[in-house]
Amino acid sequence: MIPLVIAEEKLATELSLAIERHALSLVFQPKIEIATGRLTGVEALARWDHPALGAIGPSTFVSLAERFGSIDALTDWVIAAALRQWIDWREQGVETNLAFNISALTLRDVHFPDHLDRMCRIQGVPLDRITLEVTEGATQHAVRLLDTLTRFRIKGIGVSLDDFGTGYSSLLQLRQLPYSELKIDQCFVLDALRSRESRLIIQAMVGLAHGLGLTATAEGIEDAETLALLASLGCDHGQGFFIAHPMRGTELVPWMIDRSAERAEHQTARAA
């Protein structure tokens, strides 16, 4: 049996080569405005299909990249690939917001906002179309990250607190750090129809977000009833399998066309 450390080092080396050779891929999950159903943005998600091991989950390969020193290369690849896809969408008449997850290690680099600024300007992507999603775990050392996150906000780049409600320092982070969006974790959303407690928590989170001048986004929407419930609770945006599964960049525009046709047909039926 190969020792675990050696196996991890081998896999980390293969990940570095995959990044260098552009052997990773991106999928994009749409986010909609709940009140209208219109597309408001997409979240870029990295995927690694290993030639021998098959699909390796992001939590696994991001952790490898952080521990074995390739997180900067991975971050740059994701951003560059996502920006190129955004340009393709714009050429097809679609200009939407683009979000991607950022590692805690990357956030500690005070020069990263300027680096991202340059990447966007080279590609011609407006900074106000970009949102960085950071988890509660990534922002445990809030004071150390305040300068970096403030630089993003000054540039017009959005900062979203992902998986809100699953950590112990959420409220402190909301007070200390300059977020623009709060993402309600799917553990509350998935249980909202059955659990009065989950509904109350979601309602409180939405009220908290609005009171702080943030938008509230619900993750994990898997049926029409949950979407309607979130609308009644005043939640701004939503994403989940009921709205759309993560898709390749080339699939977004056809999805939008199909969704627009479905909404028009539904509105016609309601008016009849």
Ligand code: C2E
The other form holds:
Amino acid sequence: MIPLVIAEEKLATELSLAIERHALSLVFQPKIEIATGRLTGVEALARWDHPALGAIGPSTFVSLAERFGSIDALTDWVIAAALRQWIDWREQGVETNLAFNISALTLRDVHFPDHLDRMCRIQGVPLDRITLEVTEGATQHAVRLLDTLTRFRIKGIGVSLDDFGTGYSSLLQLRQLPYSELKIDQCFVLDALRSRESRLIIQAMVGLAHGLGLTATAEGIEDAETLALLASLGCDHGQGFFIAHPMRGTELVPWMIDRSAERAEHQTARAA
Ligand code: C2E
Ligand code: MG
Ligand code: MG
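What's the form predicted together with this ligand like, now that we've got the form predicted on its own?
So here's everything in the complex, that chain up top.
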């Protein structure tokens, strides 16, 4: 049997090569305004289809990239590919917000805000269309993080606290760091219909977000009842399989056209 470390090293080398050769791909998951159903943005999610092992989940390969030194290359690849896709959408008349997941390691680099700024300018994507999703686990080194996140906000870039409620010292971070969005972790949303505790926690999180001047976004909405519940709890934005699964960039505009036709039909039926 190959020792685990060697197997991991081999996979990490393959990942580096895959990044270099543009063998990764991106999918995009829509976010909507819950009250109106309007598209508010998309989140870019990386995919790696390994030639022998099949699809490897991002949680696995992002951690590999972090530990074996290819996270900057991965982040750059994701950003460049997503920005190109954004320009393509704009040419088709869609100018939506674009969110990226950013690793803790990338956030430790004080030059990253200027680097991202440059990448957006080269491609011609306005900075106020960009949101960075940061996880609570990512938020160590509070002083440096405060500096980095403030630099993003000054540039007009949004910063979202992803998977909220599952990490460490989240309340302290909410008080100290300049977030613009709080993303309620899917573990609360997935059982919100069954669990009174989850509903209470979501309600408290929405209140907290609004009290601090942030937008509340729920992830993991898998059915119409959960969407209606979140609307009744005052949650601003939502994302999940009920709204849309992550999709290829080329699928977004057709999805929007289908969805607006469906919503128009629904409204006509309700008015009749
Ligand atoms: P995340 O940012 O919290 O992304 C949401 C994850 O939940 C995605 O999984 C998405 O496909 C999944 N999801 C969306 N709607 C639903 C739903 O209704 N029900 C359920 N059960 N799941 C849903 P995915 O794509 O496997 O990504 C997992 C994590 O990997 C992401 O969590 C993010 O933290 C990380 N990730 C993905 N792409 C990147 C990347 O390019 N860079 C970095 N640093 N991290 C990434
Ligand atoms: Mg995310
Ligand atoms: Mg999340």
